[in-house]
Structures are given as structure tokens and as C-alpha cells.
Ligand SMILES: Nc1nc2c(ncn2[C@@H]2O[C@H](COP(=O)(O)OP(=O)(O)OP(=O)(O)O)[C@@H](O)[C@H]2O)c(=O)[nH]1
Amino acid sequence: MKPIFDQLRKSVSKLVKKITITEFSPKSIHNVSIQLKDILIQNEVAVKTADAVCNKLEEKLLKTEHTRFSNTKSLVFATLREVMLEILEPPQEINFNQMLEDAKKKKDPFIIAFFGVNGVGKTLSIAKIGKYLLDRGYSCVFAAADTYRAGSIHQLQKHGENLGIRVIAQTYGSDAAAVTFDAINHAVTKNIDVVLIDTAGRIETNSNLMNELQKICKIAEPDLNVFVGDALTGNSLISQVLLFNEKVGINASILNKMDADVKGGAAVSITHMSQRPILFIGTGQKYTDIQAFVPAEITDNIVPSN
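Would you pass me the chain only, in the form predicted alone?
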């Protein structure tokens, strides 16, 4: 498997290695910035995010102390790494494990609702988080609140069976908010630590379904609303997360298919555009193919160390 963001990493490295300027000036720095912006956009970084990266880079380089004998390539690399890290670390950070621990101490079920369009791996992501929780000693229950597709209920039940996690479900077409209510009551009664709510994939034109999402949130009052997206969908991912953020309020994201994302624009853009952190990245189809999103590690995959 190629390193994630392989194409973006190679393009950035190639650009910086081409730098021949011996002394920074507004003009020389701007020329580098223009080329960098083209590379970012070609690798599916949103235009607004590309602008933010380039503006931050120019600002920092103009303030950097250097001499004519300075290694300009190293300075650009180091500064770009700093900028990328800032972009990937949004202002609203979330300590997921600490939130779980705090909720368990209070003996209140920790409620997580998952949102996203169909086909992005939302239900599998819920199963992966379920496995993640079990491995850390937390009990959990799944709420099959995607009642618009009978197949999704069956899919979640199959994951629950594989993992030994109870699934609260009703029949196809039933009230999704009622399923959510039942799952939370079950968690309270059985002293279960975490409730994970699956929801139907939504599209912007279906206002009824969006209204139902809002109803689920009103009933459940989730501790976390998590958007699940597919890294390979490029810029459409941004419109999706912004839509869900507008309708239900997103606290964090899970980004799937990161193992296949050679461009990397989705991860760079989603944190900047939504101002919400990525909690986890999905890297395969196994329940264990999920890992915490660490901005420093992602930066290493985008900007070479030298």
C-alpha cells in the first residue's frame, strides 16, 4: 500500500526542491505560493483552504529571520509543515477517551450519533468504534435508526452479532427517533456505557429526512455528533460536512478510505472548512482498520521533513 497522500507529498516535495531563490522577498515568496496553491487544488484541497495555506505560508516566511546564506528549501519545508499542522488542528479539539472516561464516572450513557450520506461506510465505522470501545473496557449498544433501508438494519445487526453488541431495532419504516429513544432507555436500564446511533444517509433535497435527523438529535441529545465521510469523494465531501453541520451541528468527523487517498485534499480541507477535528481515519474493511487522527503524523505524510 502506498503511503497516504502519496501524490500530494511528491508534488509538494518536487516544488520545494525546485526552489532556487537565495533570498526571500515578497515577490519570490509569492511565486512559490502561487505554485503551491495550484498543487493543492490539483490534489482536491478546497480553494478556500488552499488560499488559507498559502496566505499563512507567505505571512510566516516574510517574518522569518534569514540571511542570504540560509537554506531556503529547509526554511520553506519547516514553515509549510508548521502551516499544515495549524490547518489540521482546528480550534475545537476533542479528547474522545477523556470524554468517555468522564461519562463512565458519572454513570451516564455516552451518546454518539453518526451522520453521512449513503455509501461512505457509516455503518462499518460504527462497528469499528464499537470494537474500539470493547477493547477499552466499555460496554455499548447500537441503535438501528436508519429505518429507511431494511438492508442497513440487517447490516448493523450482523455487525452487532459479530462483535457481541446488542442492536436495538424496529421494523423497516418505523420511527427512527423512537428507535433511538428505546436504545437510550436500554442503556440506562442495563448500565451500558455508550450508545451508538446509526442514521439514514441524507441528501440535501430531502427536507423530510433532514427534519428527522433533527428530531433524533432532540430526543437523544448526543454528546457527540460525528460526520462520516469518504476521503475519495474530494470536494463534495466539504459540501456534505457543511450541510450536516448546518442542520444538526457536527462535533467531529471520521474519514474513511484514507488508505486509498493519494491526493489528501479531503483531510486537509475538512478540518479547515468545518473547524471541527477528525477523530478517526478508516484504513480498511476490518473492525480494527481504524486509527486515531494525529495531525502531526498526517503532516509528516504531506510535507517531507527535508
The other form holds:
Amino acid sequence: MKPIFDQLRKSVSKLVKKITITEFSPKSIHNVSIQLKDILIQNEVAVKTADAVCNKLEEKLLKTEHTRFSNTKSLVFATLREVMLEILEPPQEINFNQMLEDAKKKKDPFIIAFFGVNGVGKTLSIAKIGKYLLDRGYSCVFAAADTYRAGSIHQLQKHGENLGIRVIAQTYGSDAAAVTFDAINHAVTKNIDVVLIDTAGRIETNSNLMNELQKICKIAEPDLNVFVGDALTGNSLISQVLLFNEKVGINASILNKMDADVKGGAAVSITHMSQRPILFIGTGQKYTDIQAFVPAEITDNIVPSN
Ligand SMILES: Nc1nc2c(ncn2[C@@H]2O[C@H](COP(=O)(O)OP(=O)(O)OP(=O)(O)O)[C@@H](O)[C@H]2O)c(=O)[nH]1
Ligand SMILES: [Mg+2]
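Can you give me the structure for the form predicted together with the named molecule, which would complement the form predicted alone we have just seen?
Now the complete complex, all chains and molecules, led by this one.
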């Protein structure tokens, strides 16, 4: 797999390395910022996010004290890292492991619902997180609340079998909220730590399915509503996450298919535009192909230190 953000890092690095001390005036800083904006947009960062990065960068650089002996390149790299980190660290941070631990102490099942359009990797993400939880000593149950797409229940059951995780299911066409209710009851009775709710892929405009999601949320009162997106969809991810946030309220995202040849900019914009953190990125089709999204590490990947 090509390192994620490879192309973005190379372009940013090339730009910053061209900068000389003579370019450290408001006009030339603006000039650098315009070039940076182009690079960000070419790498699928949404225009609004690219604007935010560039404006913050200009603002900070103008305030940065420097002399003609300053190492301009290092200054710009350091400032851009600061800006990138601010963009990638949303106001409401989520400590997933801490939340799980707290719920376990309280003996309440921790409930996570997964939402997103068709084929983005919701079901596989649930399986991956199921394994992540088992590996950390948490028990879990899957709720097959996608009763809509042919084959969906069977697909989740297959993952459950592979991982040794119980799947609570009814039949195709049955009420998704009722399945969710059953799964939560099962967790309460059997002292299961985490309930993972699989939902049907929504086409954004399908209001019946959106109503169904709202019903699931009303019944389940999830501790986390997770938006699942496909990095290959580029900028339409932003309209998706905003719509799901409007309909059901989103606490965090998972961005899948980062192993495909993606430019990675979507990971930057989705946090900035939704103001919600990315919890994990999906990097392949195996159960272990999941990585926690750590803003500082991602910043290292995007902006080299010198
Ligand atoms: N390469 C790669 N493929 C992935 C990743 N995540 C999911 N996939 C693949 O994407 C396809 C769709 O995954 P699903 O988990 O079925 O997606 P879904 O969102 O549940 O789809 P629907 O239930 O139809 O809405 C499958 O072939 C997965 O193996 C990933 O991170 N990388
Ligand atoms: Mg699915």
C-alpha cells in the first residue's frame, strides 16, 4: 500500500522548500498561500477547508517574528503543522477507549450505530470494530438492522461466525428498530459490553430510509452515531456527512478505502466540515485493516517536519 497522503506531503514539501526569506512579506506569504490552496484542492481537500487552512496559515505567519537569519522553511513547516493539527482536532474530541471502559464500569451496554450511503464499508467496519473490541477484552453483539438490502443479514452473520460474535437478526423486510431493540435486550440480559448496529445504506434522498434511521436512534439512544464514508467518493463525502448529521446527529466518522489510490484530502475536510473527529480509517478488506485516526500522526504524514 502506498503511504497515505504521499502525494499531498510531496507537493506541500516541494512548495515550502522553494520559499526564501525574501518571500516573507505579506504579499509573498499570500502568494505561497495561493499555491498551497491549489495543492490542497488538487488533493481533494474541500475548497472551504483549503480556505480555512490558508487563511489560518497567513494569519499566523504574519504574526511570526523572524529576522533575515530565520530559517524560513522551518518556520513555514512548523506553522503549517500547527494549522493542520487545529483543523484535524475537532472541538468535541472523542476518547473511544475511555468511553468503552466507562460504560463497562457502569455495566451499561455501549451502543454504536453506523450510518452511511451504500457500499461505503459499514458492515465490514462493524466486523473490524468487533474484532478490535474482542482483542481488548470486550464482549459484543451485532444488530442486523439492515433488513432492506438482499443478502445483508447473511453477510453480517458470516462476519459474526468468523469472529465468534452473536448476530441478532429477524427476517428481511422486518422492522429495523425492532431488531435493534432485540439486540439491546440481548446485551442487557447477557451482560454484553457493546452493541454494534448495522443499518441499510441510505441513498441520501431516500426519506423513508432516513425515517427508519431516526426510529432506530429513538429506540437505541446510541452512545455513538458513527458516519461511515468511502474516501474514494472525494468531496461528496462532505454533503453526505452533513446530511446524516442533520437527520440523526453524528458524533464521529470512519473513513474507509484509504488503501485505494486516494489523495487523502477528504480526511482533512471531513473533520473540518463536520466538526466531528474521525475515529478510524479503513485500510483494506481484512478484519485487521483498521487504524485509529490520530491527528498528530496524520499531521506528520501531511506536513514533513523539514
Ligand atoms: N479496499 C478496501 N475495501 C473496503 C474497505 N472497507 C470496505 N471495503 C469493501 O467495500 C465493499 C462494501 O463493503 P460493505 O461493508 O458491504 O459496505 P456497506 O456500507 O455495508 O454496504 P451496504 O450494506 O450495501 O450499504 C466490500 O467489498 C468491502 O470489502 C477498505 O477499507 N478498503
Ligand atoms: Mg452493509
